[in-house]
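This document starts with one chain, in the form predicted on its own, laid out as structure tokens.
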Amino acid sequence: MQAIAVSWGSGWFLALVGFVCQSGILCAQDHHSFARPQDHRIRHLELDLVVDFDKKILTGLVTLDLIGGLETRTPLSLNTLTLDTRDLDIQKVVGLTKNGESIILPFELGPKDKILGQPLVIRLPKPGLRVRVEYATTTRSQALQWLKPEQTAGKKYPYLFTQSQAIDARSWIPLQDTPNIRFTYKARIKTRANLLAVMSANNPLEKNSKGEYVFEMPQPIPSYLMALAVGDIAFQKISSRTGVYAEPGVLAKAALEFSDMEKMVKACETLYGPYQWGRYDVLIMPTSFPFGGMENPRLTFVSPTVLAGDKSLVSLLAHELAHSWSGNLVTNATWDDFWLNEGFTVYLERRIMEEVYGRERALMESVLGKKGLLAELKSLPKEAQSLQLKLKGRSPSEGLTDIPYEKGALFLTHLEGIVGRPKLDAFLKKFFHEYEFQSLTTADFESFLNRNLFLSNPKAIQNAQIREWLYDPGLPTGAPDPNSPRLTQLAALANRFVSGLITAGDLKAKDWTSQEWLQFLGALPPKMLLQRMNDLDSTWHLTQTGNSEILCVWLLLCIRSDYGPAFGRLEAFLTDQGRRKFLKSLYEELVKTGPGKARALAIYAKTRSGYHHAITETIDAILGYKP
């Protein structure tokens, strides 16, 4: 390891050039991240916050334990510490003593970087202390959303959410925001004695008086997990393990909507071992959280865009349950390991769906995801088709693309393919077992890849093969191909309805799922007669739908349509939610021409005060807005 020390004006702080990690998987460079995991290390912090809604930040202190790192290091390096942080105001250092002692530690914030922050360099005059950081949020702290009642389903209270993943946790925690490091945490969160406060992990089941919550995580978490959330909030139980948390309005419908979720739970420990994190719960958020699902630990928050009424969109509540196992329990050790996490999810997300809802559920939706993916790889440059991703000096979120969810989940199903369900479920339980509460990279991963499954199927399976999946761009030769008959008629059936040989009203689609009515808007031209559209709205009344996913897909061809009736229900979807993937698509395409840019134009400017962080940078890049 080679370190110097940096000075800008009268500070200093402590750069790494370079290191050779000997530790393997603990030890991996995160260059996302200013921590210095081969000195010091969180093995433990505490949380004490108030919830502040009127001045919309967070206050108190955070209290960290910490062990050495495995390395050798130079004095220097052995008295400091280096946190992640973004637009925190650090009011005070304080080191404790194991005998109670305090002591003021000297820090200082280093330069900002426009993606990572500023490190937070604090000397540690003596060794075994733990450090107390007292500090504030801001208003420009970009983890925090915070609503107005208007915002929220009830229209009563305010309501406040965290969003950490990927690098956001530095801007409402100072810790070291890496995925590579580990840690257990305790938090004491005081709110409004008429609001419940949740967490990533154990959580009360009522509101009490005071409006004080004491939470725990004893299972070691990364960084990225740690979340929070704040409103008017109310359970259900779903099982003895399992539930839902949601503002009242909302509860029983996804209580409904949800209620398999102890059935997906037994089904993916079948598979691949037992479930370690105590209970599963799920927090349908407010409209404007900008994703999916989150898979935080314990307490998933999930999008209310999947409450489809019919259970049509639960593959994503398999998902972010799937990620309990990749991705909660073994973790990418970078944000260039990404597709550990997702890819491995989204095949056993499948899986789930195969146990639960059966064999053809599970092969349209490996259909569709296989189809989206080969329209993405059409966009994406060479560089960024790799499994393994090379983000140094950019944003994480610039890998949030189908590779590494939908071309991870192929690669492991091409393993399947090789070896069969047996060996690589086998494979999958004792990989999870081995490196359970740990993070590893791609090179980790394909060691154990060739210790375990590589040597045992020489012939089968080629390392170069591997390697080409894993560090090569497209797809390689030979890739899986999954089929759904139901999926082939339904792509027969829309060239006969583009044809003018049947009518809309001869689909007989009143039963079809959401992935039928994806498939089949999918298979029409780009671009429709609007006499066609106007014969198929007018008979499934589509643009009225209330699954967002048919939506959006809908609202697409509409655009490209040029499909006038649509056009305010289009503003509408664009306002009422907040799910980045529908987001990035709609406005991806109403660019694509003058009118409809100046359409995009005029509503985000209305609209872009009520969206995540998460979108408005995503937007602001697609708009080539600057507010």
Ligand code: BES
Given for the second form:
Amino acid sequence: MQAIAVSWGSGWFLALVGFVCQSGILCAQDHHSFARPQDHRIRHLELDLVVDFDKKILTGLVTLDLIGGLETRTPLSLNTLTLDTRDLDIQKVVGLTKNGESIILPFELGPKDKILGQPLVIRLPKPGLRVRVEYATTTRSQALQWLKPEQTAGKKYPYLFTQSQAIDARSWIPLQDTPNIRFTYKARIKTRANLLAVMSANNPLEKNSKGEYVFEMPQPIPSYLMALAVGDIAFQKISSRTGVYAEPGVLAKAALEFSDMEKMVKACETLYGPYQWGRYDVLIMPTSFPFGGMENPRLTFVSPTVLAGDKSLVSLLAHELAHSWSGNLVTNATWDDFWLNEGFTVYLERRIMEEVYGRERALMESVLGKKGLLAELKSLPKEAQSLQLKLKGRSPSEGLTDIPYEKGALFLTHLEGIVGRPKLDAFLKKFFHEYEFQSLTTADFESFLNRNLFLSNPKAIQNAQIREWLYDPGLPTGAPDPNSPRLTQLAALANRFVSGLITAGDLKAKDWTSQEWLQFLGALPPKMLLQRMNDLDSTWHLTQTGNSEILCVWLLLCIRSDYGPAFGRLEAFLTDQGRRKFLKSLYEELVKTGPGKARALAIYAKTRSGYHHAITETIDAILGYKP
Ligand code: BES
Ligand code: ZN
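Swap state to the form predicted together with the ligand from the form predicted on its own:
Once more the chain from above appears, this time first in line as the rest of the complex follows.
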């Protein structure tokens, strides 16, 4: 929502550009969707799809229950329904009347936009119709990744998964693809008999002989949380309401790594109110999953790269779980407000980590988070540095920086510093309660903040300071500066190692956690003497580490230091896993030198076809690769 000043007579008034779209809240204009929520909104969706692994398409239909908009509707606009689509094959649109008749509805696909796809404009001859679209996905549908058996852990069965966030739900379901609209859903998925289908909904515990599964999501969710995975998937329980889904060979390891799931859910409930989604399960994805995790409701999707064997990377689970409050329950209204999802979630994640693993662990993660943010701020253009983004005309994936995550979390930490923990906790609990199952903009949050945290104590923080955090680039002066004595020690140790005062053997690093390693390696100069690289590697076997976060930072150092013995592992790491964060930083480092770029291109030519769309989009740009 935007506020513009309008002159009227002798005075100025604020005119709100927006429309009422849910009880009393003005609806933001989402420039990443063709949908017109002011005319119609999907309130319930039914999906009926067949998974065709041979053709690599989904075929079937979606049926939409609509409710009319509340304001600014004109009879003319009510006669059409506009849905978002991208790379879909739309076959037929049918209107269903209350007494069971069906009417063929005329439709038209509008011009193609590179980022947004195509509007599907459907004519509605009368009100009160349910709308059914018969369609198929295409091999270009970006949300879908179809994996060959070789790309799975078990190597025997194919696998399919979706990734809808931010604006890719429209590439597997024609719908209103905006976080501003929520709906409940049911689905029927038909696949091969030896595969299990799971969704962001209530899930089956085992395969059935028909390969037919039904799902229900009774809580209203935004479209970017629509999710499906199909593969050789099994389930193992952790507590009565939590568990892990994974390929059979990965299941036991995953259940051990995530054995604290129930503790995490309890910790978050104690802080911010009841978990509202019934069960909380996790699905361990194949290695090509492009993100660390995705908070699909009831069933978080997680990259296997977080299974370090020692719970050292479980903050990712805390993060995705926290989205059950920040993001899934209370949602950003547009992708410009993405920090409302991610910044809150990083703050909640660290609070969960503190409850379950102690203050020192949470503090270390905050210190590393801020370090990453400061490093990224150096290279980000000013326009990309404010919490509220301006992504109009650009892909929402351009907003995937440390700004929404770490600057967002620092803002909440800053507020905590001003009012104290008990007050901020009560404020956040109220926030999640008042806005539950709703979407809001940065401006909505700003006003909630002023009304609830500072109304009785306006001197505590100036409005200008809040606005600086939300709308200005950089980090405001007085931003929190988390400090971990242990990490400070490690930076000192790194200095002594670099200057030759101590050797790798003196580090006593046998029991170092990931956070300690990340700090130590991060404190080394960008380029190291080969002799020291050798010393580190032969003593601590970093090239062989099974911890993906440590490995990534180590490999970056190896590239910069031209440390040959690690290049084989580098190629394997670029091939065996598909996480955007790792691939992006490694390829970016490689292209900085001629030989590095040549190596990168050679590897990429072999691996590109196994990467997800979200990855090829990113890496093509880094390498200047023209497919
Ligand atoms: N929701 C995000 C992933 C995402 C964001 C996918 C935007 C597509 C578009 C998820 O919760 C997330 O933040 N994942 C992070 C991990 C997190 C611990 C920082 C990731 O995948 O790296
Ligand atoms: Zn997140």
